[in-house]
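As a starting point, one isolated chain is supplied in structure tokens, in the form predicted on its own.
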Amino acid sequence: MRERRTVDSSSSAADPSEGMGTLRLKREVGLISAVSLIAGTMIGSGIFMSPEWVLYHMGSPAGALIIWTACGLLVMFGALSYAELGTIIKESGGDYIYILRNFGSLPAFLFAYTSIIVVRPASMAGVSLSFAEYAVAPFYQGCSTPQVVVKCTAASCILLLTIINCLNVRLATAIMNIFTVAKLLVLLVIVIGGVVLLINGHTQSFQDAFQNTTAGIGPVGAAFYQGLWSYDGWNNLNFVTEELRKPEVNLPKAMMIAIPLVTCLYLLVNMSYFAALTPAELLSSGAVAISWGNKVLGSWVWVISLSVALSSFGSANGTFFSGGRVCYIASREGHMPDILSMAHVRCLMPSPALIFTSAIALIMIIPGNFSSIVNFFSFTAWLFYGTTIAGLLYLKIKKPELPRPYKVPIIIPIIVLIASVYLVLAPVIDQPQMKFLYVILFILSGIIVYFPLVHYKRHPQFLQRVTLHLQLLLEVAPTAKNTN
């Protein structure tokens, strides 16, 4: 984790013998792939698993639909704010690079430390477990699925995605595009089924729709957590800015296409669920999409099970594609071991960072379950989202002269910052639990790592030899920024 300088784009003719800055990740992500990355990552297991939990916390169909709408609006505001950040700071790394440029090394390291060790692998583990649940369910009809089978299937999913993403950017984005189209078609099937039911008079769930609505700070915050899990991935494009063609144009454009599309689909899908199932049936379903399929599709319910599995796989691919870049960029900035900032000399993919991320995700599968992963991820994620948005407000107020190809009204990041503070504090105030203290202590434990290894650069002597051996084994070399 030594501090070093990377060669910028103007030094692209550097002598290969210098060893540093001779490789760059290619700009392979166009507008269609950018939309697919956002929408494909957002539409995963959440919309098939979270609706019952949103209803559970809100208590009524109308309250649940309001949460889904508010989540979509909040995510849209957040994405617009991140779009401006991405056009000012044209580097990959998302929140990490924005926190680094605005607040300095230590806060950025704490984000990278938490994200690389826990948040991103936890997200990937959660989506992979969802994929596994639905993928193996048809083989265990009428009985519970053994957890060892679910976890082995989730591990196989992660290993397959590691291979795909280490081979080629185009292969990874092609898979994203194909799976995004497939999952949009599945959601359209559910929407059309709901429209048919409503036309035929299945509106009982919408009568007295506000009855039993919960208004407490804690339950609303918990409902937001579950809803926002389904929207997770809205900022993934910011992690691959250096691989995006014309980022100053395609970054905001992709967000403006993908997020409203997903929000509308989520609302229509939830209305379809309520048309087919009563609130009591939805709360007891365990897998709301399967319960909907049993009522509407009958013997064709296996299509839903297969579709949810494929949707989760596509979402895991998007999460993995962007999540590995955080590790890669943090290493390039000197906050992680040097080997993680290197790319394969032929495939031009950050394979060491991807392999490292997948290894931690595999470990998290062993004790993990969907609900605990969602709660931990949401609390930590919105803590850092708020920090990133505060950086945008700092740039708007202190550095208004910076060139901005895209500019968002200042009221939008203010709203997102207020929402972030609420989402972090609401569950803690309403129902204080030790797990929130553990999260804060884990984040702060990064300080103990930062000062000896990053600030004072006290590295083990053998680390350089290990790096050289890994370079030869993995056929990787250092890379330069691709910001032009």
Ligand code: ARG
Given for the second form:
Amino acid sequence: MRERRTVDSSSSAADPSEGMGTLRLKREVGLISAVSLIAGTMIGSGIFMSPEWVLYHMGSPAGALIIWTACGLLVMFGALSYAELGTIIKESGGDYIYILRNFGSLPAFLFAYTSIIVVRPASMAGVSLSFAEYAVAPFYQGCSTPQVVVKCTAASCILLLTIINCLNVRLATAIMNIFTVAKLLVLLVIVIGGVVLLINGHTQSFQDAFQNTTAGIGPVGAAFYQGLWSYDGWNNLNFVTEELRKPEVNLPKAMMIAIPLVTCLYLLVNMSYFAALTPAELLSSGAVAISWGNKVLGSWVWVISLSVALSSFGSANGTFFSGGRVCYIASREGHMPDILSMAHVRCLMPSPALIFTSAIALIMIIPGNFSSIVNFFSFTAWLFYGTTIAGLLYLKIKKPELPRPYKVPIIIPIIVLIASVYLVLAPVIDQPQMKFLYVILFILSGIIVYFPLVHYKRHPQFLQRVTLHLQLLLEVAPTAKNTN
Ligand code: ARG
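Let's see the other form, the form predicted in complex with arginine, since the form predicted on its own is already up.
Okay, now the whole complex, with that chain kicking things off.
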């Protein structure tokens, strides 16, 4: 991850297209940090909360395990496709930059607009809320936790992460790596507990494992949404390609290590839940990892609450790291106010973008509740993943001559595209709800913002003065790309 950046005063002279920036990022993300950035964001709160929802929608343990496997395969296919995109288009910015280069300015703006104002802050808010739920739970044993306490704790988590990420890159990197190791250990404890239970004959959940399985389009789609939330974060590395060492090798490699690792752990953890709890117990548990801990660890159950809190905190850190990136890159491309593409002159951190992202996440916490955030997030996220993958198919068909250090068989992005169309349409067809319409309307409302402010560049007069004041206040300056 970003450990250090360098000031390179020759950058703007070397490539005038890169703008007038004089600061640029250094390639400091090695393979281990890359794997930790992916796995550390993917493993957050989902695996400790979603299993009961996947079971609820699928109706049977076997159905649930099939969904968990299918989600793992789907994100692996998605990641392999993104790896090819990341080696063709070597800029940071993930989906945003791929949509920009393949489909042009307006669609990319709509992505950035939705992502910066809703999707990223929503995922930050979702992960921080689950951090807060688990962090305060031990203080309210036997009674329900007051919402105001949960929300204030979630807000403190976001503020703390903002300070860490704005001031000290090494600390942010260290948090990422330490928390990733810690959560892998916790998942391993749950897996080992499950193996011991299974050896001792706790296999009742697996008898008639297919009984009551649902096969409807809607419930399967809803189960996927819950499962995919636990896997989300799989494309995080594509947001920092410019800081990755040897991206053409390390981007696909890190994905091929992190995603199968997380998939195997998730499957084993689910089997462990089923070994300790009957499907009925799981469905009524509220927080499945805690019910598991009560049964298996007894008075040591606090270890699980603490771990879920820490795991969510680490994932929020990764989400914040890449979330701030979208804002920063979009501003560098002229899609957001200039101030957001600047970096602190000494810390070399994109602090305005980070502060902006966290401010919106703080607002989201006020009305937000975890499960509505998850559904809303997955619908919008897969709409854009599908668009990005369509861009890869376009490149494969129309520009086969482009140099591709890493190539994925065309059938893989085709499968992901079909899956994302299904994921976007299934819940809408099954249970048409106004909120999906609102999402579409919100995305389209970006067009009204785009034409005056981005296309015709009609900026209000005072904006330049505000930018200047903020620049002095925050001590920030423009930056340049780092794609060679
Ligand atoms: N997969 C994470 C979890 O289970 C959520 C990650 C959200 N962040 C993101 N960048 N998509 O809590």
